[in-house]
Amino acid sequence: MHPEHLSRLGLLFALGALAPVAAAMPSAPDLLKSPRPLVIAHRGYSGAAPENTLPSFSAALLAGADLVELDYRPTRDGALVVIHDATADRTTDARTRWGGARHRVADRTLAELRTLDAGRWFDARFAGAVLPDLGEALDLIAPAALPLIEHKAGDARTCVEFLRGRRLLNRVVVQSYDWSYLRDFHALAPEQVLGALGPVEHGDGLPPTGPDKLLGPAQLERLAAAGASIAVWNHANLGPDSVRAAHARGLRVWVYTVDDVATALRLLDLGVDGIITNHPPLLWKALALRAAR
């Protein structure tokens, strides 16, 4: 066989070994024990479909993501809707439908928000996609991948009770930039795996600058105290010892948002435990290339 064909065959075997197999999803604590870095789809497969919609989540599942990340916010009537921004302007036709601008999610009921088109802005093929509520999103994702739920607004108790009522505690991972929310969540459901997003401010209300952005001992101590077991960090703010220091404390390190193979390979070499991406197949390629090296 030609050496080039052998090389391609080896890559195919590597891909087969790395790709997920159809099986019952492990719990969040079990998934964290994965022997390989996790592939995490950012707002679904948001490079191929409109973010935070059912088509995007379906595409992420087809791409074999280990976890599918989504964002939630409470509506005026107390429902939990899946959307990233505080307003519906960027990812729906709210301005066209309702006129004006800055249509705050918190000022609208779920029924009102579900009249919006959440797909056409991305591509006409997705016209008619609606904003899902959290339950719909989890019903689609949970049988095949672990949902990664990002808190954008609202109190911890509402989310805890929602997940407990659906028997989904630790069948998801919950993350937030609001570490006081994480502390509250941990107090109510200490068994739930939590991720602390960063960098974050250090108590003075000002954004971190320079060395304060790096994932280091001070941040690791703070996030562990908040009940988090995962540091979910901007990949540009990892120092050479960040991952080693986290692992020494029994913490995992996930990084966001990585959309090129070269950066993914560099981070894999640092020992990160998961990578969040808008393009899950790109990470499978990086994992295969690294295995073939």
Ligand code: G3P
Given for the second form:
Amino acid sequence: MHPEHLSRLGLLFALGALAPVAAAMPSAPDLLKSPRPLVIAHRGYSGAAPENTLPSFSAALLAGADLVELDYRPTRDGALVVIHDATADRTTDARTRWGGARHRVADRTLAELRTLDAGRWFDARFAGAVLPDLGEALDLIAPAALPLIEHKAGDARTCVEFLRGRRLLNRVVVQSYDWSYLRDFHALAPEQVLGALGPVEHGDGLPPTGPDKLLGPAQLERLAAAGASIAVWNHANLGPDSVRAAHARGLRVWVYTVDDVATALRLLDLGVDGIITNHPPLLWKALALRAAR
Ligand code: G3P
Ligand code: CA
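Alternative state: the form predicted together with the ligand, after the form predicted on its own:
Below: every chain and molecule of the assembly, starting with the one above.
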């Protein structure tokens, strides 16, 4: 699809053209009760459009994703901008526009960051895409899919107040690798569904190794204590009993990032509740193949 069409669609969504859909959107707790595994678009449909931009989110909605994942971090002036990396170097033209390298998002205002081109690095057809702020990204996604908001930096209170002010608590899922952020979030808004990303190190500052990487009883205990109800785990670090153990505790398991049908089928056989992918149509294919067995 031509990016201009995606951008126009994005504008239509932003203008509320799909407003009737909003009433039908399930809340986060209701979506977790889905009888089938959920299709989750990673940074939008980032296999087809520049990650974490409105065209990528529009493409994910067109691909029918149940949830659309994005990453946010605070700017120098306290805005919340949608971008994965700590610097703007990889996914914008910051180095050519500003010279040098290591252009940290935290050192720039939202207005400065929005002068950057966030589309051309992916494909010239996406030139002109800008870094969205969190509000406009949610305005686009929330009427048609559940946003999966990943915290990359900043405190929990800012995000809680942001979501509460827009009446979006539990109209989204919030996830983080930082489980102390999750604990803080849970204390401030215990009703919000949270996902704990892993594997992560715990206490010693070193990356997890060997069995610590597997989703097991110790991690399940810790993530539940942090207020999370979903383990969002690297798919390579699931053991044969991980999903069973999580379900026995009333927890869900989502896995990332899966971009091939064979791996998706293996994980579906393990009983995962959601799969995060850069190519949502491949997951629909895997689900259809599995249903036809
Ligand atoms: O949603 C899972 C995944 O997004 C976590 O890793 O680095 O892509 O943010 P990352
Ligand atoms: Ca992410």
